[in-house]
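Shown here is one chain on its own, the form predicted on its own, set out as structure tokens.
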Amino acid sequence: MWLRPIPEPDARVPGHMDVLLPRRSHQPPALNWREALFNPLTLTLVFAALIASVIGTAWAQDGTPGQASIPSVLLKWTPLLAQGFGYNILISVLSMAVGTLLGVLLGILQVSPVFVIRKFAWLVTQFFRNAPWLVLLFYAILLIPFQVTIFGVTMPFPGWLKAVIGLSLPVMAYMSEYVRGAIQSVPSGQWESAESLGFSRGQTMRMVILPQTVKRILPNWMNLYAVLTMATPLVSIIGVDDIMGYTRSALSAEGRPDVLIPMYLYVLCWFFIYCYPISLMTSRLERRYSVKL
């Protein structure tokens, strides 16, 4: 009697049969017409379309005889502008590294097992990451002297110095939350298994918990920096020199309605070309250091 062969089972997927495998569809995937309209690609095209049509328009109606065009002011007022952004960027940097590591101090202590020590630094977390930005910003520049002296030696404080204590002031509440949240979201086995090892608390804090919240922070982090960034233009309204500052005084110097938009047009674009690129990256951090729990 002929028998039929016994089919071979699929080298893909050990220990099943072929005929148990699920049907394949040789069909294409069907287009996403979400992703394809909101694709980074796409809304910066659209984005740069639209700053195009804009100083497109401003400048087909400087038609004023006498007066230089839109495109020559922007030019010439490019370098302060661009000095005041860097003031900006030296503001954010500075801020965000002041509030990342007392946020890192006081997420540990929010994790504490003393509870006084808990609940303290969790009401000192909610307040100053329910409190208004610009608000903190008004009570460091009032608060804060406007000169120190140490040991007999007068020393200034600067207005933008006071901005970075006041802006690193929330920064430091929202760090506190994500490293609150990425200890706890450590499984316990790790606590277990460096206790077994003769661990104490503080050295698995430092050893074995901290390392791993690296990848579980750094995308909200860097988020938190973009934010940040475009935060700073608060510190023009209680007197420090930046790009808003420096753009109020060249509209004011020129004196012409027609520079207004395109004007702060152009700042927003120095802002976007900053921060944009720190938005993609933080998109792929997070689909590269995605933690299933």
Second form
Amino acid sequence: MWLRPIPEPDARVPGHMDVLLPRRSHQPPALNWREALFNPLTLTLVFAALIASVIGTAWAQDGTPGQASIPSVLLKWTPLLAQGFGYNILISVLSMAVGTLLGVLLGILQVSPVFVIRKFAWLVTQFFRNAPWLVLLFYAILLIPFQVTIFGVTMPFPGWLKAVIGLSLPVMAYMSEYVRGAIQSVPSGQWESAESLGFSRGQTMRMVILPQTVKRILPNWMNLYAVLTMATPLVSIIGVDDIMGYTRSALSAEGRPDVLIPMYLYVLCWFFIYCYPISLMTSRLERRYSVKL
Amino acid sequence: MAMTDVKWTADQPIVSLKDVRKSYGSVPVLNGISLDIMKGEVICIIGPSGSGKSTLIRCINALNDIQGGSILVEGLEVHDPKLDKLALRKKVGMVFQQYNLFPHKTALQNVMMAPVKVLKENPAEVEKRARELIRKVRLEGKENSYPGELSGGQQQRVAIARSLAMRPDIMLFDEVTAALDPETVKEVLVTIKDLAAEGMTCILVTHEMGFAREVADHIYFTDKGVIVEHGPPAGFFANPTDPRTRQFLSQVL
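Could you give the coordinates for the form predicted in complex with its partner chain, as opposed to the form predicted on its own above?
All chains and molecules follow, beginning with the one already shown.
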């Protein structure tokens, strides 16, 4: 299905040399949306998850008549889980936005001509890139006060906002590295021609270099978002409302051990359905941009 | 207006190099280069690779710094730390071997960008000028093409138009045909010849000896960071005096 035979050198084309073909030409061609979403692998995984829930139900329900079936239990809690998942999405989107903004700035500082700035940005990047996300979350919870007073107005600083800050730090660090790498991959001739046309360094960065880095950063950025979304359940550990916390509440309300595994499987499905299209789109973009020079 | 603008008059050399020295680390590249170029002159710098030709013209618009000597462009001291670089870049345009067009902008946008963004000129006027320049380099109809859609020769001509859009007094050409197919070399050379005929001061680093002989008012032959020999093309190519020049010419002609 995925593998295609390596094409034989075409003797009819003069000068045809198989060696000179890019290796990528042997990879599967880009899938369209329908094929990507409804290929056997995807469907198998999703259905396996669903069937496991149902079979698990039947198996566990043996000898316990009078109990609600597991699918109906899952259905009953779905609105609450959806609300929890909404928090996960909200936290991931906000962290991504904040982290991207800071990361782009930090990445630009990493190529600053000023030694001190460059090294400082490098240090910050490396520090947060090599820190466990959960530890950063704990620090965000511990270090940020639960309310802030600005101009005499005291505002609460809710936990989910602290979680956003905690998660945006590693996003910032990863973005910083992506941006630095992409900036450095732009040929130096671009800097020189812009300089000889009178562009200042800032103008060159803004109008010439950064627009050229977008294509290169985009797949990494989307991948980072998928990873971040999958990391959002960490916030339940520090007591912020999310799908994991709500699942635990639902489970303790039901008090039925047999619902435990189906329900967590159900939660996994939510994440899979949200993240898988993103990773598909990422690999499509990567394939498209990797061929073009 | 800077004071230095007042000092320079058209009867003085428009570009004047005095004992220019430069090294990359401990490797000397330019070992005391002196030359004067008058307004409207076309000079070609030739020489074996690694002789410092490209470094020399990159020093003229301050892309490279120098360690000794001085470079004056219309009275501006190029390597004065207090130099207004923008003032210099308005006077000196440069075209590179690798074209270096901005790949995310169309040909027209490439030409318009610097006057609009750097000089803050009226976009409508700049567009009119840019379209004229594109016509001048014989690329009508390619205004909305991206660099990736143009051939090397076409890209190089857009690069020339882009430089001219800043209305420079001096144009630097750094081996602009070295990366081109033989067939497209000519179209770029014709463009440069047109410019030279209009009285643009041109400094070219080139390997096209036939072209140098045809358009140059003066040829400089450099080797190991010094000017070995120079003179008007007729005499230079017919009767080279220095043995190094002779050896080089015998290899490339």
